[in-house]
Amino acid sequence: MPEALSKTLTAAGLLTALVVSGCSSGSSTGGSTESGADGPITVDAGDTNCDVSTTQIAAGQHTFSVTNSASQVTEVYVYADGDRIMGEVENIGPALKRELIVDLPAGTYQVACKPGMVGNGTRTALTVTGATPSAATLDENLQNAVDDYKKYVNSEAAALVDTTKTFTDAIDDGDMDAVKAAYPAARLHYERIEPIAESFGDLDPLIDMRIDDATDGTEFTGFHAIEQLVYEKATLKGTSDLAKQLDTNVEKLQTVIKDVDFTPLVMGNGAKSLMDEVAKSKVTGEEERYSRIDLVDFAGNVDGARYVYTALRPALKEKDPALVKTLDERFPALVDLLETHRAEEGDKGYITGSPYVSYDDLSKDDVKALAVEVDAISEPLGQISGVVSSK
């Protein structure tokens, strides 16, 4: 991470994205160049264009109003140097509009539109100038939520290091059964804090890249490179160096996470991002394509989102009791449905080390039911950041 970017910026990373309907613009400045008028920054995300209504803005919180004019589902990112994610909004259907709130300190950024949600996308440069406005003092409920979440993330990062070490030790021992038994636990802890990890643009690919992201100049590495060798090629040959690299990178992640300054906006956007991840790659069975433990990752994302909601719930109850009522209903419904797919050794679809059945054991109706529940919670979850950042 470049030192010029503060730890608050790093923390904000991916998580400062907000996806809500009808959210106000915050301190965004509109216009074709540097602007001073209030209002969202509009983004026209087309098949071959990514038109942003202004390319120079003042430091602070901004709302991007994204319209998908492409012929397929799209996603839009705001990247800092090194493709560090400052904010993202995914799964925008054709002709639909979504909003994205991002805290942007002074610096240079890129707005990337990715039709089909693949590749580097079409990009527009964005320059942010001036001093960042001072953060408002949090009330007791919000401060308690931030403090609790910081402890949770650090605890999960420590567990990720420990469970990854168990996994890589088994590789060193040449014990294939132990490798498979250890893999799901390590993945669970990563998925619970996935948006935080993704905010470190250099580390996340080294830990969690999929083979689609490997190019001639980018080596396939991390969890999924080992997963491919173990589950698809049924060998531990070639895993030793990958395991050493993985240990190093999760330890780096644990170190940098300790310096993250969380905010209620970061938390709320992270929760929404986790559910977007479920919809994008877990419920579709794309994430764990060799091991088929996609439901472990699914559960990890839901765990992380639910922790955020639980921590913020006292503040949300004061500000928007109707939203709390909805989420109090939606989270148990999703978790209960996921629980119906648990499996123990000897059960049909059981995978060593996983408490859930193989993704391949799910019927089309099972997948559809999970997708429906994810969709049902996604929209209200996306309102959290707007509520906690409102005055």
Second form
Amino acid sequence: MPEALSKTLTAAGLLTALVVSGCSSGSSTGGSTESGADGPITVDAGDTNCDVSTTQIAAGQHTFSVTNSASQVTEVYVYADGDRIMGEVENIGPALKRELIVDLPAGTYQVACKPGMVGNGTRTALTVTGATPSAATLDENLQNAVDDYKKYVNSEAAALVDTTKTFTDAIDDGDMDAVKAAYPAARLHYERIEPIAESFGDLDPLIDMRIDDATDGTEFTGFHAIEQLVYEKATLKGTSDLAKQLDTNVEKLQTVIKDVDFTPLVMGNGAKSLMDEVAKSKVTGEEERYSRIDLVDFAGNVDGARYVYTALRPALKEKDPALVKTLDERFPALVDLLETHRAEEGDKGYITGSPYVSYDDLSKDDVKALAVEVDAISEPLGQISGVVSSK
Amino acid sequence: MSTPEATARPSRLSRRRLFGLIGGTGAVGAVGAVAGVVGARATTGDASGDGSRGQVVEFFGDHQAGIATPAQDRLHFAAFDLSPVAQREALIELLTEWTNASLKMTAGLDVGTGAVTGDPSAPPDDTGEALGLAAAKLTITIGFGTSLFTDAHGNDRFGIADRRPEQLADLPAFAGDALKAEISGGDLCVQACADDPQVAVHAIRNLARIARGTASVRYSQLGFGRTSSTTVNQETPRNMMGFKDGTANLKADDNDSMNQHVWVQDGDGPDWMTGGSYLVSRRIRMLIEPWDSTPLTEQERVIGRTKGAGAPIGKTKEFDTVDLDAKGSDGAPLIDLKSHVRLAHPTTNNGATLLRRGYSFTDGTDDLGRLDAGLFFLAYQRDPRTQFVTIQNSLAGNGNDVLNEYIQHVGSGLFACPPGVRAGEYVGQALFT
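Any chance you could show the form predicted in complex with the partner chain after that form predicted alone?
Every chain and every other molecule in the complex is listed next, the one we just looked at coming first.
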């Protein structure tokens, strides 16, 4: 998917980095202590390794040339302190090579490789030296956060369109296996931006309604209508028209989402509502009642909330360091817990296309443990909007 | 205690036989006589200075007690299913027995020959846990579910299908409903309200015992902390979300409003319901943990009122008029377009309004360690189709009431509560004659 890739690169990588640094994209100044300053930095993203060709570079714009040597699709992130995303490249198939262009001010970073596109990833530290830009003011921090989030939402919307297309193409081909393999990825991208999508009260139901929402006079459409046919009724009969509508609606969503004006308050509330979604319908196994890929939705919601947090983190750090400390601990704890439920082909509870086990494979204790972590993180997340809106 | 029928009949007569004699077969005088005794006891109770706990709510009247009665502190609600083999006669007998037992319990008296005064060699007629407790304003309100008229297989089991009121149309499916069959529906319902929880529980327990062999409990719900003020004298209570609930509720002491919105009027439908009311019950689970971690301003936006005073957003006092047109300095509506108050408001719903009589509940914790709590919503009305259904259609679904993010409707019931009982009658008698 070259188109998807370029969108991801542009939206989430390059532009984000430019905004974050707030300075021009001058090329790195070569020096004796740095290697590879003139050529791309190579990253070998394997199943258990994330080898970066150099661990020390000069401040400025850099190109990371990523090769996926893992057995599955991977993604690579460059994280600043607190997992603030400086750049990312997603959906790298096995043996493929992709470039990631990031502008990095002086500081310490981590390059994270995530085979299967889940979890905290395998990480390699990276030190960037050189002139340190003056610290951003609080207002700048908040503005940067808003800009970052807007880019994230747009890149996820683009990824939603692409992954949905893969899904609906498989439907057109009548290829049941491919349909099932493509379904989880599309859901992941929707779930990451769910609170924003939900603000479009006309589109969201068409894309994401549950059968209980299809009451008198409302037709059951969208992802879950197809999900029911595919997973419960084991047929592709009747999916074709639904697939066409779905493509149209996610494209509409991508268009209207471009005009959304974000504020730190909207972002904070959005992060909270993502976790509320998890608490209400993911941890309870209600959302994906036919496919049982609820943990994919769960991960998507957590990703979305975490992105909001990391974008707002510099501002939060200034205003409420204790809150930052708490969230810095709780997000990885939640992600690590989720990681314990990963499954690969051949594993018990494996579902085609999903990196996680079937919801039905979770014990009561497993579900309870997840619920406890979700509730624990919802408490501090609920404080974000108050902190960012206080003077 | 001593009542004419209890002393007149030797204890070898079974309880069931006894009640059968009173209700179905012209032993009308017996019921009337009980009423006389009831009156005497009630006076004593009040004079004893026992305060509200000793107070008796009159059982007989044009309307069933427990609807316009100022809401008591506690609830025990139960829905019953008739036995598959039960016939019309058994149903009538049950209603007769329930009427007699209700008459006595609401007066603060034991059922039948009492808890300790009957034949010592037989199990006592009354279960006894309310011995020594006052009437505590106990009311017992009985309703008929849709399945009593026509069962799930379309059968008219009791010969009353053609007397089903149009108003008792099955509720439509509402967007986002997560109803569980085992806590929904029911052939009959009994709402027992009292200021003492043990008195309310005693009432349901004894009615369920009387019903054995004829009907069994389908589900029941304990409630505490009434969540609506139903008279102007009652302070508005708070629900489990910490908000005052029922500020704008219909007031039961406003007769005109009650006739307009709650009591079935002559000509509305079949005569047997005139003076009655339709009850909609909903078990509304609140997602307490997400709610508790929601900022105050967001909670207030969702509800459309302040948490402290209960004032409409933009106003200062609880009973200040809700101004849905008010705008802030930024030009945005002060009361959010998706707030609960706005979407539930009569002006949003063609003037539809309800007499709400709900209670909070907390049934321990679920298997995720979360508080299983919420609102057992009870609302009385003249016609559910234009009242509850209209309002719930405004509220239900993801695109509507933002409160839906924090609540889930998990149980549902619809019941026709016939008019009040006169001495010598049983509840709902006009339906069967």
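What you see is a predicted model, and the numbers here were worked out from it, not measured in a lab. In this text, rigid core is short for the largest set of C-alphas that superpose within 1.5 Å between two forms. Positions refer to the first chain, counted from 1.
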| Once everything's superposed on the core, is K282 shifted 2 Å or more at the Cα between the two forms? | no
| task | Please say whether, between the two forms, the C-alpha of T163 moves by 2 Å or more once the core is aligned. | result | no
| request: Answer yes if the Cα of P264 shifts by 2 angstroms or more between the two forms on a rigid-core superposition, and no otherwise. | output: no
| How many angstrom apart are the two C-alpha positions of E88 between the two forms, if you fit on the rigid core? | 31.3
